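Quick heads-up: it's one chain on its own, the form predicted on its own, in structure tokens.
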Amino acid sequence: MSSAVSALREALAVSPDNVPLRVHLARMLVEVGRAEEALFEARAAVARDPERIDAREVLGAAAGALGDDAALVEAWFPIRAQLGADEVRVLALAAARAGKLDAAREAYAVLHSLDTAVHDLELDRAMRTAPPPAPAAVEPAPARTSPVRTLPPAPPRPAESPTAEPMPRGTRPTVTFADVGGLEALKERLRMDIVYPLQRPDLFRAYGKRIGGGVLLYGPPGCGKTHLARAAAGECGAKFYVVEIQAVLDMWLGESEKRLHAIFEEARANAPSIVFFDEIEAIGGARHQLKHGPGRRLVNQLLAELDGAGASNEAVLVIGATNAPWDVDPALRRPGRFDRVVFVPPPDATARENVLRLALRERPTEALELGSIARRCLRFSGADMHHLVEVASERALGEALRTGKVRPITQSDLLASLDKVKPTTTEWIETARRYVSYANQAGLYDDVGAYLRSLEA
């Protein structure tokens, strides 16, 4: 199966707009257990074609598995009418655990109007309200024998469309680079790329520097691209953007472009601000992979967003991360839009050894010789770290419940756990290997060459 992913995996690096390829790598990604990878892939395959129902399926059928109602919701909720009762009430749930009343309410509806005299305690404490009334136009659903290939017609365009997400809102991040293990170089970087400019205007406009601008966070997954945004974030105490594509998407023509645009006028109304896109390629995918019209209507949105048309762009920082910055379209890499790329490599020795002595800095443990943990650790990101830290507090838990004590992890837990925990970044490494062999004629990916030479040193 492993040999089948990765046949699948090149397929798609030659051809990423490829949806049903995308989606058969996604339900594959499933069925051996990596939930999360085929969250990412079937989020992606939604991201190019919103109204397939097989890769709305799979993106429900990863969340379930990671339990994650938030996905689950983004998920079902636009084709809630062509579920089945029980995909309807799991829907339900998850909308009601996710703090998404309104969705949880009408999908109730939807169940009851396949079953009228449907009453489910489960759903009406989990929305902490009475049982809602009957709905008033549901059609039922028909019974499901086989997949549903086609959408019903649109209903009347609301006021306000019902399948988007609320707009994001700032936080203050509290998180700083005191929380991210090792990487200087790279935090160093991002202290000059992001975090000054922002808490010394003064001193970058009497050199002509602007303040704000965009810079590109990319890497293999699990690497920390999203944490370090968040770390820059409080190290300048910034209010905080976090876009992803189901806060944009919209079914209605131009809704998309819309929330774009007041996400980016929100942040310029609180500058200093930082917009951070999750996943940028999503959005900002390469236009001539984009067949269809309201995916480049989108990129050139958000071109038009970088460049301040119309507004001012002053304070305001906008970061993107991605895996596939080969899937990025290269009008965001110019100068004035995404001009600072950055690459966010698997983390070196010395950091693994800080990210383990942060994630194991709240758990009982006993003197433990960290240093040689990491070093066997080649390729591991900060994710794997992280999971490496989970095993290894697993086998000690479980003694401890056999025992009654508690038992502190030991050097020998996190040795164990080095046969189950292996490298997630081999993937990404033989692709970016790829890119940086046949298509850096620009010099976009001297960095991950660095990385690669750093590996077969």
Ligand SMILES: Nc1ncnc2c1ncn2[C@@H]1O[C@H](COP(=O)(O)OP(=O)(O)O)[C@@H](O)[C@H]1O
Second form
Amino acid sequence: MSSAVSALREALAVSPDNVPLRVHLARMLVEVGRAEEALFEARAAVARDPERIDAREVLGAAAGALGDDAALVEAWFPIRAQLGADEVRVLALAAARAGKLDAAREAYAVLHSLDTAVHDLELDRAMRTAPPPAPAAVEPAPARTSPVRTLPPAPPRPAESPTAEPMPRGTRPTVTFADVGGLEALKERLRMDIVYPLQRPDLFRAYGKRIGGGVLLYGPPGCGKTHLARAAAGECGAKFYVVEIQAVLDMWLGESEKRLHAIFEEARANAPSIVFFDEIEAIGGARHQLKHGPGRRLVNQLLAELDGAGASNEAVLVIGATNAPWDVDPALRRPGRFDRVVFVPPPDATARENVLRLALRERPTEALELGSIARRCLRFSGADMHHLVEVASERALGEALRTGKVRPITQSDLLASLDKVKPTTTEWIETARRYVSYANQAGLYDDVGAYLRSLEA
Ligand SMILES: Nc1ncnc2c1ncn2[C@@H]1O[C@H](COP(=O)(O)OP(=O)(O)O)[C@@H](O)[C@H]1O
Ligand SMILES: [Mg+2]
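I would like to compare: after the form predicted on its own, may I see the structure of the form predicted together with this ligand?
First the chain shown before, then all remaining chains and molecules of the complex.
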């Protein structure tokens, strides 16, 4: 084998610009375990012809053999669009480890575009614990033609434009509790805990009622947690700030605490405000047992903000939401923090009927008997009910397109759609059942227990 290597070297000495030959040599060197030399030859090949995929591939192979993350990024980043999912994943990990965060994010975006369902714990962790950006960043990625919606766009590097960073601007939601079907007891509870304190802090104070602390909403996906939080802000005209923990960790690597603080500062300046934390289990929970590093620092920053360190939180209330309350860091549930834990159940038959009515209100319909439909949607979430209406609407629309005539959505459209929509809460309910049975600390999930028993009744 080494004679083959020498033969190739001799040939290259004669024609140093023969890139295929050099690639061949590099590949052979990788195979015989001479990765250092392979790296050298592959780099030379890439330098001569940066467009050659095979040169980059062998450079990547040599870098991989050497465990040289920076070289791997150098090799593969420019051809990320041509790589398979496994390779892109390796690229993203290497970039995160090498502190090349723009490249890591971009590779992560490519990975999502290849597989939108990808959720990679190791990768998440690597991104989160990545060292600070290296001074020599990789070349900027060309604009992607199809934006990847699963990942927020990377913000400009702060060093270049400290003020251009898009600040989290609160919104003023126009939805109110009237747009939330059912859940009447819950709305009343949120009025007492969130709406009235923001509207009439004077009265609360007069009666010696403490204002503050947060409400943690939990329950299966699609049952209105986000919708309720937004509606609570709409009810009292408060500014509404959404903080998606995952996005904070991914986008603001190394800067997450500062950003979190900035959000609270803005919320305080624009009070009354509600700061809403979605997927709050993503911070500090069982998934991220990091003692140090960005995850831990972010938890501490959040705790400091919740405790109102150095600032008054009087007119800033917080709502958290999670599908996985069992993964929420217990430190977040202490008094003054997310101390009220509220179950948002799948809607009951009456609530389902309301959601149907809300979803249908701006569409042409004949006189419908929604109660009988709603009763057949056992375990449907609010989102599932919306989905049902979408399917029924498509059925009517399809016919309108064929005949050219608008016809209303009928009872039979809805009935036919029942076959096509399945409840999405089942898996959550099964998981919850295990927690209620085996890990119901301090009766935390009693409400879920009652709900589960009602299902069996
Ligand atoms: N009770 C409800 N009334 C009206 N719409 C609802 C209700 N529950 C869920 N939805 C609708 O279903 C979708 C998903 O709800 P969302 O609040 O995002 O669920 P979650 O945050 O619990 O996962 C939203 O578009 C919302 O409008
Ligand atoms: Mg939500």
